[in-house]
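Okay, so here's just one chain, in structure tokens, the form predicted alone.
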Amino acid sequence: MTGPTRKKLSGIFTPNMVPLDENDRINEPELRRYTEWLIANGISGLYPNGSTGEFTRFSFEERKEIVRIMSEQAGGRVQILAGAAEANVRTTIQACEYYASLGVDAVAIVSPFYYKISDESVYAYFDEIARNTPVDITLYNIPQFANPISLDCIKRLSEHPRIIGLKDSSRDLPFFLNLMNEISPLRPDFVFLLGCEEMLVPSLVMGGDGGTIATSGIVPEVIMRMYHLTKQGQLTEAVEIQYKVLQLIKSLIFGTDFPEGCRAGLEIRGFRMGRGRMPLSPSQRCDRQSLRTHLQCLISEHGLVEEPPGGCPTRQPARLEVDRVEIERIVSSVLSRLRQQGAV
């Protein structure tokens, strides 16, 4: 079965943050200019209303206009991949409507959340929103802040014309291989992107498509050539790339609340990004400088921006050799568990 997808969506799709100006309103002019950045340094596709935008921070009008705004800039030069994930079936075929008379390339849509419900509610919730929908679908798997969305239900979904891929943020590489497996003799034109970018290179080279990768928003120069040289099949370059952001990534996506370590990064990277909407207590305003000056740290070592005042600490290569021992292990066990399963 083939969907009605213009172009398969495929690449890194930044889910990008909004910047915010000093009344707390979208700051459209920083936002265009941010667009463009991401754009003129190689990104295949812009994400708007991802977890890394703050999506739930925002109200029903500002989604659409942030969507807006992005397209407008586009102007058709990259695939966008707009986040319409609502509280309800009838908002979101709504978000749905708009967003296709923009003409984006596909929406993504979480599960349903808050309420826990059952598998049968899931796959009910989206065949709604598939029968009703006048633009292309990709599920949105993300069971820590939703409902999960199954392998079965998956599969069965995959039956929808309108729904044409899959944007899977589980952190499970075995789910993930799995459902490339199962599903990719039933569905050649399904997608499959991946929201963990520390599984990116694995992933790619297994036959994912792509992923929505936060940090491609703030080092988009080096996500972006990590994702060539797999795609090149130089895969020694590209696992030294992924080894080197693992550090960026833990820091960005995990050193403090989420998305301020996003937010940080962006700072540096010269964007007036403004105040979060989320206020942040006076350890986290402190703790967020010294993230700052960390970030600074690592993404100087990309190349992309000077130390900080005072320099960096010493490396420590004998640490991250530990570090790349680890993964290593983990990687082969997990291969060994998808032999034995039969999935590679």
Given for the second form:
There are 4 protein chains.
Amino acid sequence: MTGPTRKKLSGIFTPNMVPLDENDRINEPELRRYTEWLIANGISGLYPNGSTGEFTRFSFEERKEIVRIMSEQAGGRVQILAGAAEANVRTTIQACEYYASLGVDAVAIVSPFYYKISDESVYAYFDEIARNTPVDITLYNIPQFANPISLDCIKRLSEHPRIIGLKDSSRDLPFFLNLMNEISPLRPDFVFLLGCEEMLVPSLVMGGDGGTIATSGIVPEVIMRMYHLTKQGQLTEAVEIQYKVLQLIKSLIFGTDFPEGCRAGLEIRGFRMGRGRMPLSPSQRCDRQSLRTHLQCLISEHGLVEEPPGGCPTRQPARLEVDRVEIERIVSSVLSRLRQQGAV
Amino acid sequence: MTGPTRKKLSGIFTPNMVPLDENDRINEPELRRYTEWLIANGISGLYPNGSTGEFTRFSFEERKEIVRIMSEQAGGRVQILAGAAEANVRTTIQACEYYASLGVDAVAIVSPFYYKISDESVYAYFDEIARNTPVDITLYNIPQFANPISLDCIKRLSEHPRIIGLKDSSRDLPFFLNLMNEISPLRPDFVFLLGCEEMLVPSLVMGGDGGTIATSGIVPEVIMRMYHLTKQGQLTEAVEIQYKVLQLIKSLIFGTDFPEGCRAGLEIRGFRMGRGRMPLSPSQRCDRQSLRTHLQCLISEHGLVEEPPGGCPTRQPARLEVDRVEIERIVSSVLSRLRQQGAV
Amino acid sequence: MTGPTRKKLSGIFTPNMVPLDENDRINEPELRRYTEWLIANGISGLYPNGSTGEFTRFSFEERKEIVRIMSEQAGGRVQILAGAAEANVRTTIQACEYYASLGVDAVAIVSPFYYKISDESVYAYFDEIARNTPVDITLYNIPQFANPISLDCIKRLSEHPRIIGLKDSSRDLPFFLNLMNEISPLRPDFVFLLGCEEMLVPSLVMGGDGGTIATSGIVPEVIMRMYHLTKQGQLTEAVEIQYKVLQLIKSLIFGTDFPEGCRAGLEIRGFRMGRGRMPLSPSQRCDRQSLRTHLQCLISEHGLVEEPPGGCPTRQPARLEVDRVEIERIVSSVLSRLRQQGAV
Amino acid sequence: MTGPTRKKLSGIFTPNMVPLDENDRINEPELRRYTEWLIANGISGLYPNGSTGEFTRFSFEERKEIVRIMSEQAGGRVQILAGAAEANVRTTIQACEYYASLGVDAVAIVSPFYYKISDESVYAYFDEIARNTPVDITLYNIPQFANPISLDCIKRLSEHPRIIGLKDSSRDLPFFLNLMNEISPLRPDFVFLLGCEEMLVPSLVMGGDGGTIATSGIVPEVIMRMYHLTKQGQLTEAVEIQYKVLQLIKSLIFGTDFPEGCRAGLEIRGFRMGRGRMPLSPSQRCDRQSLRTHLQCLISEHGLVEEPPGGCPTRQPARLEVDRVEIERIVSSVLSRLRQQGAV
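We have the form predicted alone; now please give the form predicted in complex with another copy of the chain.
Once more the chain from above appears, this time first in line as the rest of the complex follows.
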């Protein structure tokens, strides 16, 4: 698109997890290697300090370090949308200033969380930031975790030139459609990114600009193929992939406390993530090991990673729960199909 | 489709409201006239005793009467899905027996409501009905109003031959997609109807079988056109209509206490609905009159109904709220476009 | 109390379950025997057609029959608060008229349920009933199951002479205290009944007028003793009983789908309740049998009922879960203490 | 109490707000003056870094500074319960270590927030902290803002010697009573503090150990008198004060976004709080000024603060909303009564 309604951001932004070393510090070489791998696998943009990136579990200094490392590594090859929410308005504006100095394309700012605040206060918060930021902003609506940003609030905020779009993780498609319907006429360049991977294809069909998709950090080949097929109008295949990734999403995103499934998935893809900063109960650690082994087996069939040390079962082992077996079957089938098509 | 996976139900089922006379009784001639009008306007099926039909506000005898009148009037020209939920299992099974004797195609049964019950009890409820019903059943999931029917529960229930499908009004597209993904392989003839009008087009794109759509009772020409365009793969036009009906949906479904907006809409289309059985506050009655006048003006522009007694404003009147004016503009535009295309 | 602020209702009202015969009909002789037993055990009033009484699972004719039988049997010896909510305003007013003709002291009307309606509509509903009822009304607030009745709405409704009080089952003590604080000055005779058995004693300490207490239908001796001790200012003992019944409440009210625990408890006390109208899953039927056996053993120690056919374990049996054993210990201890004091 | 069940903490802990200077930095002299004033007014303990203290809006360094200043100023005259929740387990343990070095009596740790985590993970989080902390911990349950800590989880955690109690802000008295009932027998020295000011008196009657009460930071004279009266068994007077503070609580805690009402109240009491770190919309700023003026007038009648510059109305001014006037009347009446009794 050209002209005044050209959209600044579009496509699939990957909200990346952050590898830690054995001292619980950011593992810079591994983070660079992961950034490189994502770019090589065709993602549209990077999204450091998102919810998948566990931004609340790092310090302000660490969050700045994460964006610095990744934007250095990307070197302008892909867009960067940096999460910039901090403890209060003043610090959030400092974050915007720093990320602007690094040359990011935009920042994403989640609504205030912990305290329940009124719609008016949500507006006042973003209004003050928009008046003072040197970098473009996308609003980040995730009512499961933070104060909701209402349609009316977004409409008012869209009057700020610095507020260029929204990332909606509400999982509420009617809300997302009403947003596009009511805000686009007022602000044709406003960007609508979906943060709900189960319905990326239908949202794109309805005119969405893309998404911030956690599974694109684990299987970027699959998600990018699904995205491009949809944009090219090859809906039959795109819908088929959307269905085939549903079980993978269920396992990676909803199988354990978010985002532990993603961490397990990344280790299977060959990244040393370290221990997370949230302690896991013995039972959860156990599940994770089991998940890792079986996913590693699954993906290894397709040559993406090696088999785990103990080798892989040749058939459904008795100790597997039916669910895992089903996941294995489904993911295996989607990857196999994509491979036949030369996509991965 | 042919063979064992042929689906029993598909398309748009209209959950109809029930006209009342001045004595608060079912207005049989008007109900017959309304049924006739719906069939003439191309709806796929009738859905008496749905939530739009205010089933909880009628007696068992009245609910039976409603289905009797409508199935008599339809005379087999369209399918009938009859709401059969009653106060307890025994009475619900009696309802199934009666509706079977009338020759309806299937019944829809909402999960128990008022008391919060466990998933196990939801299963036990439908299981007992499925073992005893002489007519096919669709499960009706509407967690806003009644106990939710979980994916696992639906999966177990789909083993009953008598349970042939689901109507999902949860407004949760990821849930609906996971349902289709996990149940279709086990039960290829299982019917998936969506009860959320804002996302009918995307659900059809993803393979849904149709929907129970309250606005199809008010503007059946518009909704049926949107449905057929989608099924014919004319997505650009279908998506455009989906967006254009969003404001109408907002006004009819969410503008006042459901389903008062629909009652107002029906009066504008020329049906004498009578007073509802839920008292309205003075302020709501006022809003309703205003809505009726303006919608009547709006539709009258397209020759569908006459102008109201006092005539219609030629331009945006000062006393109108912006919202109403926007609705007017949008609905006017969708109908005008459809008219140009010869659709209405 | 005397003078204009004399309250019409006070004390403990028992929301009774309804015994059914083998044909799923109301078991009139058993209902009369149960009514008699409750009166003999000192309850302040009867509350037929409450949530505990599963009013939604009976027909209008049955609900009328239940109140007729019980008010006949009571013969004016205790007060009667009859649940009068029906499918719509017109039928609810018919119910009020019938219960007035039976001489009940007041009716309780739950807010409309199933549909979510606005505060204004909740007001309009009760306003219309209050203008037309020949009998006094208590509002019934149970936001878990029905539309909430807000503090402001209750304040406005308290202007109707026919609306004499409220039964609050919200489990929200701050709400209940604010209600008493803001409505009593405007309407000193307004009655505040609590529908949350875990905090009956603290609510009475704060000036509440009594409660509708499901466990008073199973162990009326215990609940009435707790009530009278509190009213007599013997707080140490009353608090001790309140704590001791917490585990019993947990088991009877929250152990299974409400009100199945109460049905089991009543059978242990010697009433033939019949099968409920909500089917139970095999696992739940199993739990219920186990609960019944162990509660029967427990109460039999105190001479209130006989031992079950197979006799009772002399000590904690290995197959019992810790929970059940704890319940047994606690209830045994509270009843034993009460027996020593000559209370039961 | 003596012996092994002596409780470490009891009484009223004040969760203090933090005065800021014109550069948005902690105003140390004013914070010291406020601390001194609270101690002089008889509060049992200080509770820096609570929700009232807006802990999430400060940095880790600032939170440490707040506790350092206040514990220095208190010099052991009252107990200190320091909020120690940080971004992750490692940092939270560092906070515990630092607060231990300052000699605080215990720390309060809120459950993880933002992400929804399982009960098992809540347990794992507190378990890891409890194994590594050099200072005693109270669990802080506030399910409105953070992941809930379930009864079973608290029961398991109470096995740690370092976990000595709980602060419950759930506003759910049945939950609080069940906690006391099930945990006290296992751990007689476990401390139960309530964080819900509307029901402090009833919780104390039921055996609670005290509370963390935001209004005790604004009107410590009133809250401490209510507390002591309850502990001395003078329930009639205590209940009367509890009712009279309900409107004040409504205004201070629920009138605007929490904790802005408290900030306004503190300025009326003579503390320079500075601008908060959350921007306020113009309408909210307006409300705040109005609240401040009227509360200042109110309290000035009792000689606690001076009249505002413009003087105070002698009677209900026309522009006041009814609500404010009622608040004024009620607070005036409670303070006047307390003054007559020589309490303030």
